Structures are given as structure tokens and as C-alpha cells.
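A lone chain, given as C-alpha cells: the form predicted on its own.
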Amino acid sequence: MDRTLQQRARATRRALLEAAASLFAERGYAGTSVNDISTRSGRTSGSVYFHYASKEGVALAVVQDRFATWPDLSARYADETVPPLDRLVALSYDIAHALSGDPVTRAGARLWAERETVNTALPDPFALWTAAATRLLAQARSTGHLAPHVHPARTARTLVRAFFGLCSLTEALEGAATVPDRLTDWWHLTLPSLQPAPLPPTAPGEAPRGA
């Protein structure tokens, strides 16, 4: 296949995936047909079957595209010039923004929630989030920025699930625009439990406690 045909094929795949994502996000998996995807994308139904084999194949591609694999995730949490807990918080806002504003991410989240209706196994999107959070918490511990009682792996698992529940329920009850504010409220409650207690003040002339 020459370069022009390859580029055309990639463009068609992308158009189909984005059209499917917008439909899945709006209508859900059961409410979207192959004909709907072809109409929204401006391509034929044959293109859907050629590039993705089935509606299930399109759904799997949507989940894998951003929701489960997060291609930009590693770059965000690997910047060691930023303190680990700051990176964890910043990462949560990036993901919340994608969940509320990016059609492919939104579709992936809805497909995951409706996974019992999809006749194919969808990848677990939380494994990568949990691994990233575990690594950041472990780094925070090694630099003295994590409370001694906090276990990185167990805490990461809880944080990821609580975060996803917060985003989902906030959007359902109040709308996507309020998610950042509720996330800020959540971090104000959560961060103090992750951080070590401040050392008590010392009297003039005394050595700092713990020195």
C-alpha cells in the first residue's frame, strides 16, 4: 500500500472512531448502530466492517484509544521536577477534564459502564491509573512527603475508584461543568490524610524535633 493510501486509510479509521465515540457518548452502545456510525462519519457501512469488523470492534477501539491506555499519561506523571503529590493532583484534573470534555474519553467511560451490553471483553481502564498513582505515592514516601501510615498500593486503588465515582456522580447530578469544583473539594479533604503531620514548633535555641 503506498503512502497516499495508508494516509487515507488512517483518516478513514479516525473518522469512523470519532463518529462512533460521539454516538456512544450520546446514545450508549445499544442505541448506536453501524449505519449510525457510517452516517455520522460520512463513510459507508462497508468501511466500518473493513476497518473494525463489527460494532464490537469499534467499541473496543474507542476504549483502547484513550480511556484504557491514556497515551499521554506517562509523560504527565514522569516529570520528577514536580513533587509527586502535586503530580497526582494535576493528573486527576487532566483526567477529569478529558472525562467531561473529550468525546472519545467520554465514550470510553460510558462503554465501560455499559460493558455488559458489549459482546466483547473491554480492557480494564483502572489498572494504568492505579499503577500511576501507586508509583507517585511510593515516590512521595521516598521523599518524605507521604504520611507513614499510608500504604501506596492500597491507597492508590482507593483513590482511583473514589475519583472515578466522584466524576461520574457529579456529572450525573450536577453536570460536567461542576466536576473541577467538586474535585477541588475532594482533594481538600483527601490530601491532608496523605501528607505527614507538620512538626510542632520548637522553642528558640532548641534543636528542631526529629533532628
The other form holds:
2 protein chains.
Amino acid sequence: MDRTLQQRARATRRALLEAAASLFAERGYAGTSVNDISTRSGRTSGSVYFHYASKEGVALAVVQDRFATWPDLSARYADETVPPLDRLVALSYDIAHALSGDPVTRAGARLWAERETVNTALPDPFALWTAAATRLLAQARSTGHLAPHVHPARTARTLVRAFFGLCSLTEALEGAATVPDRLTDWWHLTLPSLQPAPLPPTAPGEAPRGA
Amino acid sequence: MDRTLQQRARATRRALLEAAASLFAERGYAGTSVNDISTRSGRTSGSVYFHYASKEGVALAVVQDRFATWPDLSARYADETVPPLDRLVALSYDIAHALSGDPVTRAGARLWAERETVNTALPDPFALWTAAATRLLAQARSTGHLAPHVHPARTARTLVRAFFGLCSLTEALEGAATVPDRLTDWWHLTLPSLQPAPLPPTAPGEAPRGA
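Given the form predicted on its own above, I would also like to look at the protein as it appears in the form predicted in complex with a further copy of the same chain.
Full complex below, order starting with the chain above.
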């Protein structure tokens, strides 16, 4: 009995969160009311206040939910049969895809961009990406797949910020469909600096590599 | 006589634009009223309407003004005695500095971030940076200072977006004072891919270049 009530409460919380996320992603924080969340979710306004206390509370839950989905993604990127830098690149395409298509991820990014209009402190949504990238770079280092001058934590921080700027400006200026191509351009510029062992010396009579 | 009136009108327009820029940078578009612009500039609200027609009109002028200051900057970066990639790097630090400290540049960036709340189409504020970066990369190519696989326009687009993400996220997460250090981290990752001729083959007995 308790169990059924708990399940129903969880389903309501989730329906409210998803309705709010799609509204925040489309209209922004200021453009979304508790009433809109109620209408889109098919729940009452009272249930928004009951489960999240306020519109700020829902916004906070939406940003935190982005974090909650990370253990799943991380598990996938814990596959140690794949070289760590390959997992890092694959992860970036997955996140770019979520930023373009997943309402909760989109809402999290938009709420963060509009954080000055939200009346509560939002957690840094980049902390988990940075932690995941740091872990992969550290693995690359310990398996000899990282250029020796690359510092995992510092480089992860740089990569995440540049990556996020690239994805969000590309979507704003050219639309979401071009993001994967621009991401490829960016990796072409960035990946060589992460990889160890530059071109080997060319022996006389041998064609130079890359020619 | 006409001349004096024109000068006075120009001074008023400028005072209104600078007052509006500092308010937009601090409080955002929605948080700034025509009345606030009038108060801060010491001009009447009527003069805002007379010179810019509306709050949207002032916002548009602020974003366009960022463009207007570019010919000065570009002139400085037309100094062909300095290698083009060095000028590109120097330019990036100057823009990062303006993004942290110049009210009109800050206002332009914030208005662009909040463009969905502004009731008028704003020009792409990145077009001129991209054009400047493209020109410098093309010069680097024609003077043999660019890696052969680097396409100037495509690479300029990638660099500007990643650069802007890096600066704006760094400022948001760590404050403006850390931006130059993070920019240096980013150039360490990015510049090697732009430079031509990796280390030449080391002949036996010869010291490797860069050692």
C-alpha cells in the first residue's frame, strides 16, 4: 500500500520534472509558470508545490537530474577495452547529442545560462563532465596514451569549457544539425595535442609522413 | 550652429549608449528600463526614445557598437612585421580582456546570451572575430606559418566558438581574474595544431629542435 503510494509519488515527481524541463528548454525560466508546468504534466499546481515547493525548486531538480543520469553514462565509459582518448571523444559526441535533443539536458543548459534570473543557486552543471574527462585523461596517462606534458585535471577543465562553447554557439548560429561536424573540426584541432609520440623521424629516402 | 547641434546629439547618443551598456552588463536586458537608462545617463527618457526609438533600439546599438570598435583593433593586428599566429594569440588576450572589463563588450555578450528576451533580431557578434581570425590564418598560410591541413575559415569558426565558451564559462565559474591563465592553457592545447612543421627529423648527433 505504502509502496503503491511511493510509486505514484515518484511517477508524479518525474512527470512534473519532465514537463518543466521541456518548458524551460523551450521558453526559458522566466517564460514558464507553475501553471504551465501543471497544464503540460496533467497534474495540479498543488502537486508542483507539494513535490518541489516552488518554481525554483523544480529548476534546481532539473539541473540536478542531469547529474543523476551521469552514473549510467559513466558506466558505459568505464569500458577499459577501449582506449581512454577514444572514450573521451565518444563521450563528447554523446553529450553534444543530449544537448541538442534531450529535454532535461537542454533545460539544464538553458537554466544555467539564465541562472541570474533564477532565484536560487544552481549547481555547476559542468563539474561532472570535468570529473569524467579528468578520469579518462588520467587513465590515458597511466596506459601511455597521453602526451607527457598534459595535466589531466587542468586539461579536462579547458576541454569541457571549450567544448560547451563550441556546441552552444554552433547550435545558436547554425542549428543543432551541424553540431557533430563542428565537433569533428574541433577534435581535429585538439586531439593531436593530447596524443603522445609526435611523428617519428623520417629516415632518408622515406616519404615524410602526412605527405 | 548645425555643427554644435550635431556634436551635442552625438554626445547624447554616446552617453545613452554607455549608460545602457553598463546597465545591460550588470542587470541584463529585462532588468533594465528606459527610465534606468535615463537616470544613469543624466538625460531624459524622451531622449532615449528620440535617439533610439525604444529599449530594443538601444540594445541593437550596443551590439552594433562592438563591431564599430573593431576597425581600430584590426588596424593594430594588421602589423605585418609580427607573425600572424602571434597576432592571433595577442588578439585573443585583448578580446578576453574586453569581455572582462569593457562595459560595451560585456553588454554585447550578455545581450547576445539573453537574445531570446530581446524583442528584436541582434546581429551575430562573433562574425567580426571570425573574419579577423580567418584573415590572420590566411596570412599565416601565405607566409608559411600554418600547418598545411588547416583551413583558415573553418578553423577560425572553431577557434572563436571554443574561445568564447572558454572565456565565458571561466568567468562564470571562477571569476574574470582567472581568464588569462585559462586562455593560456587553451592555447597550449590548440596552437600546436596550427603550427607547421612539427619537429624535424633529428639527425644522429644533432640536438633536437626545441630542446
